[in-house]
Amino acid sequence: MNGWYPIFLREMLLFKRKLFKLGYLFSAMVVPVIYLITFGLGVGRSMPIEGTDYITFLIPGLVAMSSMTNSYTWVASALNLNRLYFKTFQVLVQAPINPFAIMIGEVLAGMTKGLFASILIITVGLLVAPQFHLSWLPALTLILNCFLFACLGVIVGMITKSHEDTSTYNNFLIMPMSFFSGTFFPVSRMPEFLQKLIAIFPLTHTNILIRKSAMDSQGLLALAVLIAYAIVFFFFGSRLIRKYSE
């Protein structure tokens, strides 16, 4: 399992080259900040929700959405390009490295990028919403969410047949979760038949858990669902790497 570190280090060196570029920082923050301004400071300024002001409700959802998007997108896109175009993924597969080590290296890299983007949004949230705070439970949820969607990114990066296919999965998986999983409004406000469908989305349970300051029965159920998704995605992604034969 020691082979994970060179894979992780490679991704971090590539990430470091982009980290201090204005374009990267802007791209990591622009969409959540637009949502924050439009919904939080615009539409929802005077709209209380779930016993708090709307912007305090919105920020944890934006943090969850940002962690999902960045953890997933970075891994899925990079793995797809490395596998189909640059042909560097084949070097990893041919090397004497355990598939689990490859999986761990890729997932940790995706988690790091997702957490970095989330920290940017948390910083903005602390500035614009005095009531917003981050306790141990939301922090744990954030880490688990990054792990889960980085694993999903590996799966999508391995099964896509072209770089354009990643956009298709994004449109059918990531985009619906961003808007319907409780990021911008409680799921309870949706029609009942849609609530059952939305409950399938892992981001729904992230949004439930990340807004809690203490664990309760609903939080335990959400945590169990997220852990189950994380385990399934991790082992399925590892299996795809192990069975890779392109």
The other form holds:
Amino acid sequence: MNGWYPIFLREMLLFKRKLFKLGYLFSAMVVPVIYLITFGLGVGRSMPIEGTDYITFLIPGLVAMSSMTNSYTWVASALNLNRLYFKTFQVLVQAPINPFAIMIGEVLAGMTKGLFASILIITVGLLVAPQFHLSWLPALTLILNCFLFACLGVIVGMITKSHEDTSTYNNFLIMPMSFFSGTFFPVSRMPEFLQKLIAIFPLTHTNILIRKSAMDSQGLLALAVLIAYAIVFFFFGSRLIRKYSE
Amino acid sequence: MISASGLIKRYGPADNRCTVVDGVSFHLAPGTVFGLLGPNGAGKSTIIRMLTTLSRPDAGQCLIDGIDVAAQPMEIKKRIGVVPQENNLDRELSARENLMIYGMLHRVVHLPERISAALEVVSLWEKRDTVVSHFSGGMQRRLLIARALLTEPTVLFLDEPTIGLDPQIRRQLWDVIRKSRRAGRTVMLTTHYIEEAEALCDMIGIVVAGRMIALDSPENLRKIIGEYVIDFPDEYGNQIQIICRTREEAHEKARALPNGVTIRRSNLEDVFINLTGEKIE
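Having displayed the form predicted on its own, please output the structure of the form predicted together with the partner chain.
So here's everything in the complex, that chain up top.
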């Protein structure tokens, strides 16, 4: 199973090359910072929500959203390109390593990139919202969220038939989750029939859990849902890698 | 040792399946250099993909060193080195980093020393820390070969190893392949360069439309069609070839032809044209 390390290392070497290009840092931060300025400092400036000021409510949501998009997009996009265009994925498949190791390597790399982007947003959050703080439960939630969406990234990266296909999943999966799952406002403000639909999204449960400072029954349910998603996505992704054939 | 029996591969939807490889069988003794010759789209690369665990056959069996490729892919992956047709190096990593990752994936022992040796073999040691995207096409092909040799595989697969390379680089790569044979490796390569197959291969398989239409040594393939060829221009200036079994037969036929006749030994191109009815592109 220790074949995961070279895969992780490869991704980190590539990530390091990108990291030193200013464009990467900018692109990782630009969307959440735009949201932060527009909604946090603009629209919701003096709007209290769930007993706190809006910006303190918003920042954990932006952290969750940022961890989702970065963990997912990096893995889905890279895997799709590496499989269909650069053919570097074939090097991994032809190596004598377990398909689980490929999955673990890719997911850990995706998590690292997601966590890195999240830390950038957390740093901004600490600067602009004095009440915002991060305890063990949100930190654990963040890690689980990165894992879950990196696994989803593997699935999408493996099943899409062209690079353009990945944008379909972005538009129908990632984008609605970003806006409806409690990032910008509580899900309870949505119509009841939509709340049931929104409860299917994993990010909804991340947003519940990431805003909790201590565990309660609602938090436990959210954690259970996230763990269930993570397990299903992990094994489905691993299966796709194991069954890979050209 | 490589053995394939009744290999079939089909692609496409169930109601419109296209057979790309159609019942291919062959057996190669250890240390053989085997060339698959055929036009574009003949199924050569698909055969390689099935033998290298990348593609599952719809029917048939492949064995490498007596091990079933489909049943024990992990054992096969430990034994093979693959140079794919497409450049699948990490372009944003250096030559050394590419080999390091590959070596770690294959659990190569004494990796730094092996990387140095592999880069020396393909004359890329000086460029070890250069990012691959700055390499020329020839350098990238050489690095792909170095990567495949890093694990010291018993069987080396090369899919169109010299496609698009200039003659000098091509000959350098031929030398690397010859060294591999001398090291006792079985080498299987696909090519549509006739002179490459003639220069390197002990055995030739000619694949057309997914079928292996001929399989033998270059010498025997020439004998099958005839060892001598008469070349002469017809009244419109087109070059005509007549294949003859013996030198005597060729001389006798040449006497009846107008001036400008040359007699030569047949080559693989004659074999290919004779068997397939088409010129290899």
